[in-house]
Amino acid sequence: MKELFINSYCHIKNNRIFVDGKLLYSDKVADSLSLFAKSGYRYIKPSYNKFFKMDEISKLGFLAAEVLLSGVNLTVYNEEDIAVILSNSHSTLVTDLNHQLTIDDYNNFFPSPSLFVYTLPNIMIGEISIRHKLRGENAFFIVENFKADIITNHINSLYLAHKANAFVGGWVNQSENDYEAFLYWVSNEGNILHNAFEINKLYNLIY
């Protein structure tokens, strides 16, 4: 069975995008997520109405995704063959209290259907997944801290029994204050050794 390569990687931090190591876009302006998401969005340019009805981690994991998935000729798979492993260490804390506020208040009581569907972590892979016709198989992790193995032995798992040959793996993560995407796509071609070594090097690069 061939060797497993990354063949490209998106990271957003700091309202900044990259990719493969080198700045893609800059927003110097924005003081939160939800403001960046939007300037990035105009940015890349992707058609999609639905994203603005996402909250706002969806939004950065679809962001990342379809930077790092541009440069992907995805129609050489089968929709079935790719998967999605992605992990966290808040889950969707933000999108949680959102929610709570508004069902806090017994007399001012309106929750939202639309905004309750988003307090499951994996419903950003649904997103991403529906983007871009993705089927395979799919997992979200909650670990307190990236722990590349995990995501690394998974991805390994599939692969070795056969139930999928390409993926999207990374880390999507929003804090109250702080927010962090780092997705790189993996498949039997590329450069770099699919292994934790490697993707720890990769996340810990200093931009």
The other form holds:
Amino acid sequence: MKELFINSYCHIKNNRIFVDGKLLYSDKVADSLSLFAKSGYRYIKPSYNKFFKMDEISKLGFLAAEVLLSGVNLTVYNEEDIAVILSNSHSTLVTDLNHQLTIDDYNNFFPSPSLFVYTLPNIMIGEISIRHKLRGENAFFIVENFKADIITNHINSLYLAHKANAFVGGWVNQSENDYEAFLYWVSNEGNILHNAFEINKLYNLIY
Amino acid sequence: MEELIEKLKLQIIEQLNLEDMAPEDIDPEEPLFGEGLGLDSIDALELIVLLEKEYGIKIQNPKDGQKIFFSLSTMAKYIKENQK
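Please supply the corresponding structure for the form predicted in complex with the partner chain (the preceding block corresponds to the form predicted alone).
Below is the whole assembly, all chains and molecules, this chain first.
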């Protein structure tokens, strides 16, 4: 069986978007993920109105996937063979808290359906999959911090079981005061070996 | 009625996060769902919440939703007739 490689990666952190370690976009004004996501969207111009309806963490994951996959020819793969395996530490906590605000007050009890539907991190995978027509396996792991070996092991097991032959892997996290996305594309082609050591090296490139 | 329609346009843009849309982009007679404004099922639920929260109107029979939310005009007419 052929080895797996990483041939592209994207990092979004501190109001900056990096692709393959190079700065693509930065915003010195935005003071929240909400504002940065909006300015990042205007820069990337995906023309995808549904973006504005997403919760903030889905917007973050969407932008990272948009940038990552813009350089990948997805048409050479079967849609069912592309898996998405992501992770984070805070699940959808910020969205959960926003939803909680709509139901806190008994006398002003109006649960928001559009917030409620985003109170699961798997929904972010759904948004990415719908956008890029990815119909393969998917999983979302909640872990204390980025653990490359968990994602790598899962991708390897899917690959060995012939469940998928190309993957989006990584980390998309939002806490109350911080956010970070790190996504990478794994397939049979590339120069960087797909293993936890190499992935950690790429992850630690951006501060 | 025109004043109510203009108010509804602003409320819908805000509530449904239609960020790339201005009030003048919404034709009051155009269907809200499908080919018109292109709203989806979650938007429909948000419109039900909007009616209750902003106008104190509860839709008793969900089947009526299709007629009430056909367009901005039908929605405004329903509010006028049912607001206490």
